[in-house]
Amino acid sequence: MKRSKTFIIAKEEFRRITATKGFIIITILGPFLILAVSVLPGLLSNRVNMMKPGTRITLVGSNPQVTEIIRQTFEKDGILVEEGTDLEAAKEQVLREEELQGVLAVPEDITRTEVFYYYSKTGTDFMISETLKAVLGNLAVSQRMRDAGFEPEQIRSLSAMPDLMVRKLSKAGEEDQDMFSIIMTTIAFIMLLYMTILLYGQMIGNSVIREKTSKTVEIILSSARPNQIMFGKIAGLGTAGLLQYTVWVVMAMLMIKVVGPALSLSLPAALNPTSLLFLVLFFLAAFFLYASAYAALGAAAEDEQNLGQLAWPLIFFLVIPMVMVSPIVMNPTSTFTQVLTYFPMTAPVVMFARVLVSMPKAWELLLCFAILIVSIVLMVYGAAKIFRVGILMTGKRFSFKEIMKWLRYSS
């Protein structure tokens, strides 16, 4: 039985990609990323001490009572609290000494203070600043109540704040899930999609450019049509990507079913068979969408540098979900998120993020996949036309506008 030329090209492309050390290394490292997705959010969501031993903060202008309460609060985290006398001198000391993290300015009468100022070396020591805010707030409220004539026991009773337990609702029942864990897990999965889509897209673009600049493509064109070359490359690379994701999903399932229960690990609710299935589906949709575009741009580009210049719109659309992950996670049904959900170039990543946060309705998923399928067909059709024209074009760098004009050429 005679095999099609597209199949032969796909087979060679698959063999070329999977035989590289880079593919093997990434495939091996993938399960460790899944492990990080599984365990790290739970570890970080618990109040883990992020500060190295010996970290210090300085209090300036505070009374002994305030200093002692703050010292006792931070003592269990290994953070040392010391007193200072001059605010400006303490600021300079923060910049000079590595172990001194920041300085807090506390006025003598905390009951009349509306804003406290904490000067930090990094500005990102969230644990320290939020703890200081809570301690100073409680002290100020307690002092005001004492001044109003309340007894100590009344103050403790009236100022006691209840805890808030967040429980995520799903069809399977209630699940423990804090916001930090949801955001961390979603970011990790979005990064996985982003890196693999970008990596495979650039690989197919660079592969086309190498064959074009080395004149190898002219030899291939003597026995295969341009469309067969492009489809073969996309199919071969897509099969390699699917193999890689299959390995990762199998390792994730082992983590869920075997390793997690055996080690009593608290796995995030988002790591489940349904989410892993959608991960593969959205990867395939995004791959065919972006791989087709990269194949076309690779055929039109003069060299790899030119490819990078032409591909900036593709990278821009991939970056949008990365930088907008917080509003997407915090409000998955907002108008902004809905627009990104149904815009083809951002739909795979954004809709998958929504699946991780709260499963969308069935019609939303079906509409998203319908838009993606139509977009993939149109993208492949347009890419094939650009590929046919650009694969033999050499000696000139074409602009993105000029390349788009090639779409008017007939088959």
Second form
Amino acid sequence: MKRSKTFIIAKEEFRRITATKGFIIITILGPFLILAVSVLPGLLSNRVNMMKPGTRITLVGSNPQVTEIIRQTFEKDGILVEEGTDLEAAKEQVLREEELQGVLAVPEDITRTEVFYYYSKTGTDFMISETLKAVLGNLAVSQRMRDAGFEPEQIRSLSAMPDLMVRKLSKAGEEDQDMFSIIMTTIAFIMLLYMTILLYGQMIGNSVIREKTSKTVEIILSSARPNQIMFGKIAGLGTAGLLQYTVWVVMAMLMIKVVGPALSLSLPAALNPTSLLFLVLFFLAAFFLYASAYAALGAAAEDEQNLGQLAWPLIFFLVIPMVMVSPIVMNPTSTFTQVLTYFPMTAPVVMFARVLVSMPKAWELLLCFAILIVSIVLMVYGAAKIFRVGILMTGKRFSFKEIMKWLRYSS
Amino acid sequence: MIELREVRKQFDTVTAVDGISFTTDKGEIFGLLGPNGAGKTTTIRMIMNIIAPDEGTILFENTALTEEDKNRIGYLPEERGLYKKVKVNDLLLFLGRLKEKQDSLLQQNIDTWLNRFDLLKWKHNKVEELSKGMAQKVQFIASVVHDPDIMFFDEPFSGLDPVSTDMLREAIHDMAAAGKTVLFSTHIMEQAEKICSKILLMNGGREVAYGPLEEIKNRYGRNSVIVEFDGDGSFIEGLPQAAHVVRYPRYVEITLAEKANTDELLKALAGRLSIRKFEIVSPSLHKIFIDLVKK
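Output the form predicted in complex with its partner chain next; the form predicted on its own has already been displayed.
Next comes the full complex, this chain leading.
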């Protein structure tokens, strides 16, 4: 049986991509990076090794009792607490000494103080400032209660703060999951989607440009039609992408089914077979949309730099969901999110984010995929037209507008 | 085998090819000649169906070119280049596979051609490791690796050293001798003169001259003949074959009349003079081309 030329080109493209070191490294290391991004925040919130050893803070105007309580609180984090007398001198010292993180001004009467001031070198040492806030608040409140005549035992029971536990509801049941972890996992996943779409899109664009600038395309055109070249490249790269995703999904499943239980690791709840399936589906949809667009622009571009200039609308649509990730995750049913869910260029990433946060209704998913399939057909059709004209146009740079005119050329 | 009838192609305001017609036959080495921008590459691209002509007909064995036919054609484009990161053998195999040929046949041809061009030891090197001349020979092999019946070579000799040029010329001769059709374009007339049996001279998209090489030479560049002889040559000026005669102490230079050929002239002289030397000094294609284009 004769193999079709599209297939021959696809096979060659697949062979070339999968043989590169970059592809092998990303395929193997990808899951570890995702795991790192989704597990790391959990580790960080456990305050492990947050501050460098030897980090100090200075308390100015403190009394021994306050100093002792603060010292005890920070002791387990390895942060040293020392006393100072002059606030201005201490502030200067903070700027001079590397290990001195900040200065807390302790007022004489903490029960009457409305605002405490902590002067920090970075302003972002939330761990220290949040701890100080809690300790000083506790001290002030219990001191006030003591002044009002309560016994220490009463004070403890009266001031005990109840905790708030967030439990995520889904069809599968309740899960212990704090919002922070959900957002981090979602960001990690859509980051992966975004990176791979961008990577594969640019790969196909550059592959077309290489062929065009190396003039090899003329030889290939003497054997195959432009459509066969474009579809061959998309199919070849798509298969490589699918292979990569399959490896990742298999590794993730091993993690869920074998490694996780064996080491009794608490894995992010979003890492489950359903979301992995949707990850692959949305990757494929986005891949076909963006790869055909990139192939067309690659054919129209003069060189790789020119492709970068022409591809701005694609980058723009890819970046929107990334920038808007928190409004999307926080409020998956807002009008804004709805629009992005059904706009083809943003749909794959946005809908996937929604799937991770709370599963949309079946009709919403079906509508989204229907829109995507129609858009892919239109995009491929238009891209093929641009590709056919662009691939033979050398020696001139075209504007995005000029390229769009090629859509009207007849065959 | 290939026939073009009144083929025309316009790009925006420029008419790249303006009513070109020609026919090539089996076993012929056909030269598509003209300066840069004459429309040679556009013509070849139209024959290859890479771009469509605006007007006119292009026939391949009396029918329009099909995708199947493309597998019987070999094409060496004017602008040279190959994928840099791919090994020579892999590249040649890939390009051969695109012509829907079996790997076993392709590998055999690849080895034969690499050997012929002294490139066998570079078989597993990447293209970027080759010198420019070697890469050019590889590209030539790429166009013939599937053993095509018809070949289009766009400026095949440019940039080759004399040894490689000879190798290539020999290869082209062998292919024509084996009954294959070779169509090549060049702006270097000396090359065309050496190997073409038929030519089409183009300029500004139009035909300037077309026909068998010898015929064109006879038609446009009048041959001169230098004759050394014993006897009374005073009748030479009166011969119908001589348009113009210049006498030198030891010989005469005769410019042939229109439609006259050297054989006739020799016959006319032979009975009446004892000829010591009869040398045809043909005008170069280069000279003809310059004259025609300047008109």
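Positions refer to the first chain, counted from 1. In this text, rigid core is short for the largest set of C-alphas that superpose within 1.5 Å between two forms. Keep in mind that what you see is a predicted model, and the values were worked out from it rather than measured.
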At a 2 Å cut-off on C-alpha positions, does Gly238 qualify as shifted between the two forms after fitting the rigid core?
no
